[in-house]
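Take a look at this single chain in structure tokens; it is the form predicted alone.
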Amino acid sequence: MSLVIRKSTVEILCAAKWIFRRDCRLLSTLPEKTEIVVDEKERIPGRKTRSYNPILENRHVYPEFLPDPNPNWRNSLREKMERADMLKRRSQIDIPEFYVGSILAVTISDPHAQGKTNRFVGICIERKGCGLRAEFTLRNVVDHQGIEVRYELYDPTIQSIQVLRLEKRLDDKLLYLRDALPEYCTFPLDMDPEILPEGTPVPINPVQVKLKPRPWLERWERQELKGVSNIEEHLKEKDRVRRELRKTPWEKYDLMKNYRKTIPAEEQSEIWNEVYNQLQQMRVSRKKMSRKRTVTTPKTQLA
């Protein structure tokens, strides 16, 4: 019986070993550069160090390459079929970097419209999904009443999405915005672009909304919101409590739950090798274009 229990205890050891060797933190908790600077002469000989790995970093720009993490939903063949049809897409049409947070104008084609197009400018409220199931949200505030648009993100129909102000938030999502004063997510329809420069980091927008009295569509309360100001001013006394009584702080330990919500670093770094040349292909031949296009006057003609 002691045998038995060593063995199991062993078999216990390595498995916890061989998950903590893995990074299975949730995406949105990932930092932006996973660098460890380490002095020359501090440095051990015979061990190794973990460097920037530039591949890895796609994981924020384009999140919708990484498969999902339920086993009950996961097919390789399907899944690189599935990056290859992406890839195409976006040989065709310029999907830029954006966040939750950011600005967006999207582009559709539609029969019914004027001009055979429809344009919608808004926040992105929300970004998910995986693959060609890959979605997001937009929001905005039009003759006081307030509209959400949700795009497929490789949408045949869209024709082109641009960038108007390229930031995030301090929440992974934004749908208390539905919640919140009209001005947080009024924004004009012919809005202009605000260019970043090139190589700048994102900049995150510290602004903390504030939400209409209650009722509200969910118990924002509840979650552990960072862009809401005014929380505790609508709650009374039996809110807290039951709030109180909700919560549960041991999830964050959680190794295993975490595990199961993203995809190894082993895996991703898989995925990047295979997709990460043609996307910086895309990205060096726009470049290119961007910058032959000149802006020179019309020349008068002469009667």
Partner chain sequence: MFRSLINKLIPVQSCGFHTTSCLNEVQLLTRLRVVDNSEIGKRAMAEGKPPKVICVYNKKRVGYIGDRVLVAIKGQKKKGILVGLKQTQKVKVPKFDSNNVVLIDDNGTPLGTRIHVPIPTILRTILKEKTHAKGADYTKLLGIATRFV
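Follow the form predicted alone with the form predicted in complex with its partner chain, if you could.
Partners and other molecules have been left off, which leaves just the chain.
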């Protein structure tokens, strides 16, 4: 009797696991963006079975609209007000779609030199925070000196954010560029923007960087990085043994961990239904404006 019960519970658990895993894949906000794309390509014949919700795809484009999943920090009223503030700010300034690995140019008004602006170009190596506290870090090498600047996305002193090259990289954080050879993060300050044709998916840059010899800032060998080519050259036997010991291969099967890291689909769709229309309107009106501008500028030049 007890055996039968146990068996049945195990079966139920397995089924639940299967369903959950699918769900979690669908809902994960932060990492494995690249993996998801690959998955979809593989599963094109069986895709109809899965409910594909286009509104949930916004989580990659506007990740800061989702609140922090930590239940201690949730407050529905504050989140709602923050979202309204974010939309207000977005109606003032064009905050484009960008990802970790894209090259941005940020212009801020400089409070330390009156009436002047400060422009910085660099590759986005990290994007974190949610709500009005969302921030991103740009890195560049200027005059053989590595420089990083952290900006808040909804900072009122930002005058413009321009995407010079829209692309993704293989990892979801590029902090290892600090230990890479300087040519991998050197970008000219007067770079021209590269325009992608409309409707193309965001390209993934498969470049693999070379690290400088040790000492490093972090133990990159333990982080399973895909964008580094020569990590094995610098390792000793000791490091390889320790890497094996510290591995946590069970973590990708940890359903609760995955669940706590993400916002559930019902809550997400509620949020997106609230903000999607306004975001879409802004996008359309921006497109119209840019088209008008491209038409009008040559005329004025002719006149």
